[in-house]
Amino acid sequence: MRQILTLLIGLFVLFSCKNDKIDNIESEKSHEKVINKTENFGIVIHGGAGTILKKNMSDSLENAFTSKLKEAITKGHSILENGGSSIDAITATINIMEDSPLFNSGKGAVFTHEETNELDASIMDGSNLNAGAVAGVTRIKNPINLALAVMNDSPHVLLSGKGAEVFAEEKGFDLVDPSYFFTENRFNSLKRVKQREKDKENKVSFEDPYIKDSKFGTVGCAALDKNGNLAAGTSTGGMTNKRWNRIGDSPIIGAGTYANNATCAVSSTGWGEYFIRGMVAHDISAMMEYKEISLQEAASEVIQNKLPALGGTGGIVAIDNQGNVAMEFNTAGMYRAHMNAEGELIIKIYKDE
């Protein structure tokens, strides 16, 4: 009897030690997951795509673009590095580009046919698929901020024109005079496009290289934060010489912007009508989810094959839930930058870089 009792006690101690060891291993594995998760973050931005050729770029202008891209992405990266949300990082990053006359967004917005500036923006939270957007606003200094307010403080997703500005006033936004958006460079671009129209006796060909490139310059950002949440945002002045309150893809969720924690976050730039028809941003996410392919594979298929098959040109920047990045475009160039969790910075402009 004593021997049996001793045996049972020994077995109990043995199994207890084994269970403790298993618990310790599981705890270590769990800890490793947390560490990996918190170290895994990143951010990627674009400042528009189009016929951007080095031979047409002065050293000073190239340096100006590079410097502003660095300033913008560094701001967003510091927010992520300090534990901030992907939404906060995107908003702060896009604000810097919206405040620069270099990009077709905010201060540097292009002119409509009526010589006004109409701005669009959207933002999406990949953790809950919530989104907000504004279109055709003329007095909002930073449209991405108003898109964020639509997402957080309204029951809607997309507001436009005067209604969006009434909402902005109710939410305490300071409206700027439309003259704030005037830049000589953008106004001269409008005059050149109008002259092209006149020369062609108003028979506008959208295959004209100059008119084709009048739609590029949108800014956008996609980010993954330390909590594993994805977000994307896009802001634009639209298309030079646009008429009839034309709205492109930038404020359209699924076309210009999309984010889903299950897959990726995407911001688009290019010929908006085709990005809408192809629902480009969502299509990349859907291909990842349904075909179980990588972000790069999905982005390449959509931008290099599916979009051109429709007749569209442009590009995207995107980041997946593992921190992998895609900066894909089918034009001669795209202003773009990326920073990972290690702080490595990549800034590129031209295609063959």
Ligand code: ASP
Given for the second form:
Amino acid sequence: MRQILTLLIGLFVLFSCKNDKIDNIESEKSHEKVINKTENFGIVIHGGAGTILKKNMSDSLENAFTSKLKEAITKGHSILENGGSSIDAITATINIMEDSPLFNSGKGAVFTHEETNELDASIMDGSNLNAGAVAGVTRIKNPINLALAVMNDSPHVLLSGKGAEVFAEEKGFDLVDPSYFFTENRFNSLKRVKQREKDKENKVSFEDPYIKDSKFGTVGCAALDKNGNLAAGTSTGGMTNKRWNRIGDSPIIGAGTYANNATCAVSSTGWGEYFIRGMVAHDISAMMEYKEISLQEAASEVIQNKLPALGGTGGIVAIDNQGNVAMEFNTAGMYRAHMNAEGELIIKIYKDE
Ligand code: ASP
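Please give the corresponding structure for the form predicted in complex with the named molecule, as opposed to the form predicted alone shown earlier.
Up next: the whole complex, starting with the chain shown before.
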């Protein structure tokens, strides 16, 4: 009896040692995974897509765009490099572009038909599919920060107009006077578009290429952090001469912004109505998930085939959970930049660069 008992104890000890070993191998493996992820962090941004042609661009304006894109992406990259989250990188990067009058977001937003500025923004966390968005806000200096507050501090995903601003005040946001958003340049664009309407006896629509292209400069960012978490965010003033509290794709989760750790993070820019109908950002993620294709393949299919088939123009920037990046657009140009874990920086504006 005693011998049997000793044998059983012996077997039990042997079995537990073996399990310990398996556990150690597993934890070594997961450690390896973490190391891989830290090698693959990265960030990609856009500053809008459209008929952006070198012949229409002065050297000084080109330099201004390039250096602002560089400042914004470098900020986000340093946050990621120091172990910060992709959400923090997205908001800090977008804040720099929102504060610059160069872009159609925050200061520099385009004007509505009524000569006001109505801002839209959204953010999504790929680790838990949490999301927050605001639409039609008129007194929020950095709408992406309010979108973040909606995600973190409210039970909702999308707040709009006055209600969003009441929420902002409750959360301690300083509201700015709407005149903060005024820029001469954007106001002149509105005047030109209105003149165009008059010339054509009100028969123009967003189909008119002149009007379709009067909106450049939406900003967006997608990032992968050292913990393997993806996030994306987008901020815009929408389209020049928009009316009736029109809301574009930028605050619509799945159209203007989408992030999912299982696949990728995407931020869109372009003619919003088509991005909403095509659910562009989510479609890219879904194609990766269901068809098991790469980010680049999914982005090309959606932006070069599916979106134009609907009649839509624009582009996206995206990053997958391995750090691969896509900057795809079907317009003449898209302000864009990418920075990888090694700190290599690419900044481009036109097609075929
Ligand atoms: N997508 C934005 C909108 O339709 C505009 C843009 O990205 O240029 O509101």
